[in-house]
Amino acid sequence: MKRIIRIELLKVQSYSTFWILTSLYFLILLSIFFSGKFFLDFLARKGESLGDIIDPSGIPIYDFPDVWHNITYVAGFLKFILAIYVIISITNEINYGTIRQNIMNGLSRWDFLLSKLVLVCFLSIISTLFIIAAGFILGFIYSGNREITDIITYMEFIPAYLLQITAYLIFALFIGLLIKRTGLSMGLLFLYTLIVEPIITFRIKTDWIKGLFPLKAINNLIRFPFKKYALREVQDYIAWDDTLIVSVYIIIFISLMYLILKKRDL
């Protein structure tokens, strides 16, 4: 396990897209998290209202406990710039041959298979720290509720993150070592994930038939926050049947993956 992971970083450490790619992730999460309030008082000081009831300078979007839902609702849209990395990076495996020589190296399909997740593993939990850190700052700077309950309050959403992000990121995987190439895998994702599939569950009108899809259950697992500042009800918490769903397609992707390395003449 230590060589697969070794193997794996050594590819990520010298290869400048992994580099773009994610300081463009980051950069563009942090201008969002830092803009939210300024773009709030921008809306206030212009008049704005919401129904004119609320003040948007007063919406605590980066109060605790609030901040924790917040945030990881608003990064789960940049997940796709992940996506791209993993796309590029199974692809240019197959295209370059690389996976061919690692397997005559001495690496299994499976650990093949396997150096991919380290991979995945390893994008989500460093995106996931970032949001630990820019929820801690965030809230620390605009929270006036400090207390230790306050603050751990919603943090299972941050648990929630990495599932969603693990989950989608395999989904790229897949697709990517399915169709082979970059473009083609990348305009499938987009595809499917923007139209396809919210065309398909746009037209079903029983809710839990429209969960079962895989990008659906992904999204379940963090709903829309921000209602509840128009005073509307939201589901302000982690549903089991959401995580059981998306753990289920993890467990149906890894296995179609493996099917397909296993069968295919590399």
Second form
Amino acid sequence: MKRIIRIELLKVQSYSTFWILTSLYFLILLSIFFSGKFFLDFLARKGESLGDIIDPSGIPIYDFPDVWHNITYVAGFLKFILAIYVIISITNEINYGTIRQNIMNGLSRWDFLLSKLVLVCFLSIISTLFIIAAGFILGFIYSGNREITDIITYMEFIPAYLLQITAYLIFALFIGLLIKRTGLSMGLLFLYTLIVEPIITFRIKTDWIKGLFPLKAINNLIRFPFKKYALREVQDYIAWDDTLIVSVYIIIFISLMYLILKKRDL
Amino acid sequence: MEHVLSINNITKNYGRITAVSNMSLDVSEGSVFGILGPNGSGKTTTLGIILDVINPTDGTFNWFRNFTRKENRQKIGSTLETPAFYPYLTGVQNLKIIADIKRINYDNIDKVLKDVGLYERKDYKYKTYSLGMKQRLAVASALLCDPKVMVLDEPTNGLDPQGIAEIREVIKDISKKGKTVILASHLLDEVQKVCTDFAVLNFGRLIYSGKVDEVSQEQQIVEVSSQNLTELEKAINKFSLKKSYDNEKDKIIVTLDRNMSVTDLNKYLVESGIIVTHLVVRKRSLEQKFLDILNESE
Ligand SMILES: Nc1ncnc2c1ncn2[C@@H]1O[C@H](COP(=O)(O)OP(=O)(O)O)[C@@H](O)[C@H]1O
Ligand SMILES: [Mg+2]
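Next up, the form predicted together with its partner chain in place of the form predicted alone?
Let's see the whole complex now, leading with the same chain.
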């Protein structure tokens, strides 16, 4: 396993595309997190001039424990940037013929798949660590509550976030391996994420059936949090059924990828 | 001798195309085995199958008389078709990945790069290499694990004459160390120069397999010339140990019978009182044999 990790690290280490995309990802995350407060202040100033009653600058988005729910939800929108890198990585291996060379040199097909899953886990874990750091920093800057119980209450959103991003990246890996072509894979991933599944699920009335679709299931892990500031009910916990569905999808995608690698001539 | 590789009745179909048809082959330890055939005859497909990257439609094969696929491949140095490396990594970084895959340390990297004449450019990115340099890196990668067996698919493709000569030297060196080399090539000359054994493929079928020496020795072709060509021709016409002869400008080309040597011819001519001014043995090239074989198979 150490060997597989080292192989994948050697592959990304000097790859400028990797560094550009991951830096971009963290820069955007950072700017979104730290501009949240400024945005609310901006709304407040607008609201003042309009004579509004509620003061948006007072919305405690970064207060413990809500901060965990809020930032994991928002960060979820940016996982597509990492998915782009995952697609580039797998389609490169196919187009450069390095997947074939890797196998010829002595990786098994499972080893190869494992090396790509290592990449997925690596990206998911650094993203999650970044979110944890951002949560603590934002919380300690802006939060009124610093009770230890408050700080850790919603931290269950962290493993949920890890599961969410891992599942999405595995989905991207699957598409890349299936389609082989870089641009086409990205196009299909976005087409499916933004258009195909939303249209299908839009027509379905029953919530639990909607939740069976892969991306809906992945997104369901962390529900929309901000309604609570309008005093509406939100799901502020991780549901076991969502977790189960996503885990099953992970297993399905990994099995399908293994099957593709087994059957396909490289 | 021990077989390092046995192929049993392998077939590969691509839709209606049969790329390899019911092929069986054994490769003995220490041989340099040439797989010869025109473009599209199934060489790459055959190598792809024995390297586990192409699934055969039918048939089996085994390396080293065992079935531990992945471990066997780690002991084999191989290239298939065009060199495949990470373009954004340097030569050395690419070889490090291969060393990790093959579970060996990085100590050998500089040495193999020197062997193929790529040492000076080792820290340049692969994408800056010329085709010849890419091919050299591919050979270097095959040498990396000090392999028991090397499988090379057209390794001199795209190289300049000097590069071709260098790579052939590398192959001969390897074979001197008692290693086995399996070499696919459409160049007869190449097979003749470096191989000990060879097989000929055409349309995916194995149509000949044997030793290179035997083929070269089968029949000798001799060029003879004399002041008096007519006398010479008369004498040769009567010579019973020839298969055929042919006039060529100021020479006569004699194909001797199997296992007859030029000495026999010379002795005969001397006895017939003919003074020979030119007597040269043409090594019967594999090319002729190859063309014969192809013709026969059609
Ligand atoms: N992936 C493929 N799909 C369809 N046909 C193929 C494929 N690969 C090879 N072939 C066909 O199989 C035959 C043998 O090809 P190949 O093994 O590459 O020959 P060689 O290496 O001797 O030039 C050719 O007719 C080729 O067109
Ligand atoms: Mg070929």
